[in-house]
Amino acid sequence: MDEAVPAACTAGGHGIERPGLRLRHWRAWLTPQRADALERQLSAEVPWKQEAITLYGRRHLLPRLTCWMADPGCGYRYSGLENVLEPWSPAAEQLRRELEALTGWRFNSLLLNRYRDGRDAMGWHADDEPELDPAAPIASLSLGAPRDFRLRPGSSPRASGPLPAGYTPSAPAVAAAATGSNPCVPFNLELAHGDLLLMQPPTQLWWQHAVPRRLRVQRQRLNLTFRVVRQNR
């Protein structure tokens, strides 16, 4: 996987902005050939596991497989789950270098999710855990089957301070969508094989995202989210 940084890195991608939300989307950031090879390599070399979390006193298996790769000392915890830290695989390390060249950020951690088919999913959440640096972006790479990536304004944002200009998530969503009067309505992005999505601050403070079930999808999707963990907390 030791090849040059893709030419797409020099392009700006497609910017998407809403009050409190900043995204940049590169379609086919990886060529189909490289995306195919990377999907095969990660499927084979990553120590995938199906974790369980505790909700309301009951243990539930996550509806996907996961792996946490990170530099030493970069632990990560959510929903009562302490992720086991794995060393960077060769393919993940190469991608990290390329994304650092693209964004200017040094990512010290990576959460990998493997959706085995359309029955695997991710519920509504924001990546706003205290371990994560709120000033850093999250770079999300998709491989495999295209899947819907849903976004909505947070029902109870954790951010302090004044609301972003135009942030009005309480307006009736149906009427707002019909008239275009409120930019804070849920919307959908389809993330396809080789797509890159950069979620920039303050998105995680004001918006949530999800990967809903799609029972007609028969193929797997891999998602790699490169992050910056604040150490020694």
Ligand SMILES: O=C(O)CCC(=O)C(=O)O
The other form holds:
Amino acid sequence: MDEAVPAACTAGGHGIERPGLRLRHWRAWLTPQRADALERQLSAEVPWKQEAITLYGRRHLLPRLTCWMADPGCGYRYSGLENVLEPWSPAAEQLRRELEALTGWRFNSLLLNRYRDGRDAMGWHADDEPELDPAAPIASLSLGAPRDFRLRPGSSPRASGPLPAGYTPSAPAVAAAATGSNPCVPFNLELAHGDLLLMQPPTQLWWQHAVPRRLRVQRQRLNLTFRVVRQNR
Ligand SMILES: O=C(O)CCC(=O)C(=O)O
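Since the structure above is the form predicted alone, I would like to see how the form predicted together with this ligand looks, so please show that one next.
Then the entire complex follows, led off by the chain already shown.
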């Protein structure tokens, strides 16, 4: 899978590798001025909605605002929601072009999340829906308040084949016994204003991520994840 990621992906940024995980993190990929302008523009031009999901018969509002933008036919179900697709907004379209130049991938789908303050959050999950192209990276751009982005091993039901060398799944007993030399322990990345994180295959098969609540955070954060959905399946 790895060889499908064009060489452009490896230019710049800081590589983070663990068994089954490949990330590249660009701190301040956008200048503060550009990041400020984009945060303002996206806050105003995106049709943000607070979606609800039903779990065990009870309806729960998601603790964040969201919007999906995608090319026609490139939507997919997420958290059990059949998403309403919006057309690409001007700012999102411009970013898509820049990320295409950086990575060589044509992103055809974008999830935008707006964390209104530190009470808004995202639970543990992997972006491993069958509609997503497993060979493509996910490009995640953050704007606004810095927030913790947590990662932990957690093999997905869609992972098949042998475990990556050195990989230990996050069974509670294993996590408790983890020592400093175990590369498969949960870890944290702070994602700040203008940062770009590229999550490369096979990360979504073997690791989960979350944005936990942080009550001290009073400002909003926007996050944009650019994805490649397989068409005509
Ligand atoms: O807000 C973030 O950094 C993560 C968003 C995320 O996990 C997702 O869009 O699947």
